[in-house]
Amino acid sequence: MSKIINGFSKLNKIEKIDWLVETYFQNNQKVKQVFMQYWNSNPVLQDLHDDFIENTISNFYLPLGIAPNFVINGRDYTIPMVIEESSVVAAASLVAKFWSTRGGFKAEVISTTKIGQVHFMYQGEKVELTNYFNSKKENFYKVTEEITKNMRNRGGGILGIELRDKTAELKNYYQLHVTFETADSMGANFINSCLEAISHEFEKDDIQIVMSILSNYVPECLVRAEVTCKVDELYAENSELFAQKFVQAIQIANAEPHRAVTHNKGVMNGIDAVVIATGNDFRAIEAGAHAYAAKSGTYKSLTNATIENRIFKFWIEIPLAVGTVGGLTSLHPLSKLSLNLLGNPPAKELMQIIAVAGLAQNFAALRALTTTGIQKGHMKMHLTNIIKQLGASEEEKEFLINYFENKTITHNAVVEAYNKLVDEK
């Protein structure tokens, strides 16, 4: 049976599912029921979700949790987090409480400049191209006046336009490098609209425009978050050894890219969870963050730590291009509530909150790795997932949780304990 179909997008949702079930699931009606059971019972909400993307057949739910007790710049926050990984929200909450009694987190936005580029090919003399660019530069602002009007009223707009010679990297390749301020919006559509207007104004016979597009690498849209305390206040059992191993763990991540990738993945556990909860683009954030981690030419840690005069300092500097207006932030009801939970912050404040979430998550991971080991806490949280997979009753669940209180948790061990329990019954 051919799996090629014409006009699929014109089918309604039920017809799409019927085709899918018949073509890929041997017409198993239980599969159809699974797709349909995740539809929202509120038809207005479901229509909203259906319009987010194309060819929607169902909803794929992720848990929305909250991490309370964050103190950032002296203000209390409860941070929303959307993530499926066990222990992330618990770890963030524990670290938030830990630092709330040690001065909390300090955060500041260093800069908010975003970038877009017009990429083009030119085979002529560079001096002629430069003269042409200079003659057109004022027109670039004029042809984008209508696009930038509202943004300028909010304090944003085009900050600068420069011609960049990239022929050393690629023959005949140049670009118009444009910087933007987009206020409280992420600004992707705004930036791309400006770039296309500029490219139409700039293009001529000997200038071949290849593409006009924003960049998700925004090293000048930067935020810093940090925590500090006396070394003696860090860890009850042996603060000095803990602080030393903690700093060494980051030094290892800076020396070894294999470790740095996993190290930064832990940072992004916290960052992505808040980015998703607030309706922002986690793929753009991820790409920009990892590019920033490799800005030296070697992939390194996004976080750093020092011990000076018996004071422990732990911080992160990371590019975060986020928005609090427009896009899903205005459409998704839970994104709206998440932003409301945070006090409806402007984009700069949201940058600080997200950076703090990443720093907290990294602190939790490094604390576990350099003390008890990462698996003890992680597998304890994972235990409940294994128990659910086995279909255990509440009574069996309680027994298994107590049984593994002081035992090593593995999937096989849990299955064996469960089967033994069932057999004994």
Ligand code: MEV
The other form holds:
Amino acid sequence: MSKIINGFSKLNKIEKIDWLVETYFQNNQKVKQVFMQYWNSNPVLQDLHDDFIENTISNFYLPLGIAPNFVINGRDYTIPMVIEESSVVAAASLVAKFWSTRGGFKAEVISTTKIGQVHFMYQGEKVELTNYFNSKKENFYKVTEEITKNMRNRGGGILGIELRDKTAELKNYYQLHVTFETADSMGANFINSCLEAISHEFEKDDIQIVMSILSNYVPECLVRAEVTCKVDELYAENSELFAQKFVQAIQIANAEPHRAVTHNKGVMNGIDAVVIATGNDFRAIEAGAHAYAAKSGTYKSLTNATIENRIFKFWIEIPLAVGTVGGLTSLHPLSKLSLNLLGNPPAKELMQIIAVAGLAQNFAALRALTTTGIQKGHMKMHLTNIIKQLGASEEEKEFLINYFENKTITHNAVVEAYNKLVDEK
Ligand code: MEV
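Given the form predicted alone above, I would also like to look at the protein as it appears in the form predicted together with the ligand.
Let us now look at the entire complex, which starts with that chain.
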């Protein structure tokens, strides 16, 4: 039976589910139930979510957790995090507490410039193109005046428009490289609208516009977060060795891209969780962060650490184009609340909070990896998940957790111990 359908988007939600269940799930009504079980009982709220995307049939829940005890630039924060991976929120909370008694996190925004480009092909003389560009430059600002009006009132707008010759990279390829300040919004729509208006103004017979789009590579929308303390205050058991191995772990990431990718993945555990909770675009953040990690030509760590004069310093520098107005930030009730929880920060403050979450996560990962290893914590979680799957009672759960305190946890071993416990009863 063909699974191709015409006019699917015109069906209502129930019809869409019916088609899906019939076509892919042998008309199993239990499947329909599962999809519908996640509908919100409040129709207004459900409608809101239905309209975020197209062809919505249900909601896909992710947990929203909070990590308290963050001190950033002397201010206390409880950070909202949306993530499916266990241990991330717990690690963030532990690290937040740890650094709260060592001066907290310091963060600063280095720059906030965003970039958009009109990519085009031109075969003629470069000097003529340059003259044409110069003759048009004033008009670019004029044709975008309506679009930039509000943004200019908020201190943003177009910062500069440059003609760039890219013919060394690709034959006939030039671009208009446009820089923007977008204040508290992420600015994607604003930038793209400006670019399209500029490209229409620029287009002529011998200029073939290929596309106009913002860049998610924003090395000039940069934030830095840092922690520092005396080496002696770092780790109870052997501070010196701990600090040394911590720095080595970063050196290894810088020397070995295989490790750097995992290292940065740990950073992004913290970053993405806050980006999602606050209604920002995590794909844009991911793409930009990894490009930044590779800016030297080799993929490297996003974090750095030094020990100088017995002082340990650990920091991150990362591009983060995020917004606290516009987009999903006020549309999604939980993003709105997340921003409320953070004190309705301007975008610059949110950049600092997010960078701190990434740094904290990397600290937790490296601390675990260079000391006990991460499996200890993970296997504990694994154990509780298996116990839950087995349907153990509270009493049995407590017994099994104690039983496995000093034993190797495997799925089989837990099942065996559980069965034995049940048999003995
Ligand atoms: C797991 O989600 C993240 C880590 O692998 C990060 C790292 O290895 O640094 C623990």
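What you are looking at is a predicted structure, and each value in this text was computed from that prediction instead of being measured. Numbering follows the first chain given and starts at 1. Here, rigid core means the biggest group of C-alpha atoms that superpose within 1.5 Å across both forms.
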- Would you say residue 397 moves between these two forms, meaning its CA shifts by 2 Å or more once the core is fitted? yes
- Task: Tell me, please, whether between these two forms the C-alpha of residue 417 is shifted by 2 Å or more, with the rigid core used for superposition.
- Result: yes
- Message: If the core is used for the superposition, what shift in Å does the C-alpha of residue 388 show between these two forms?
- Response: 2.8
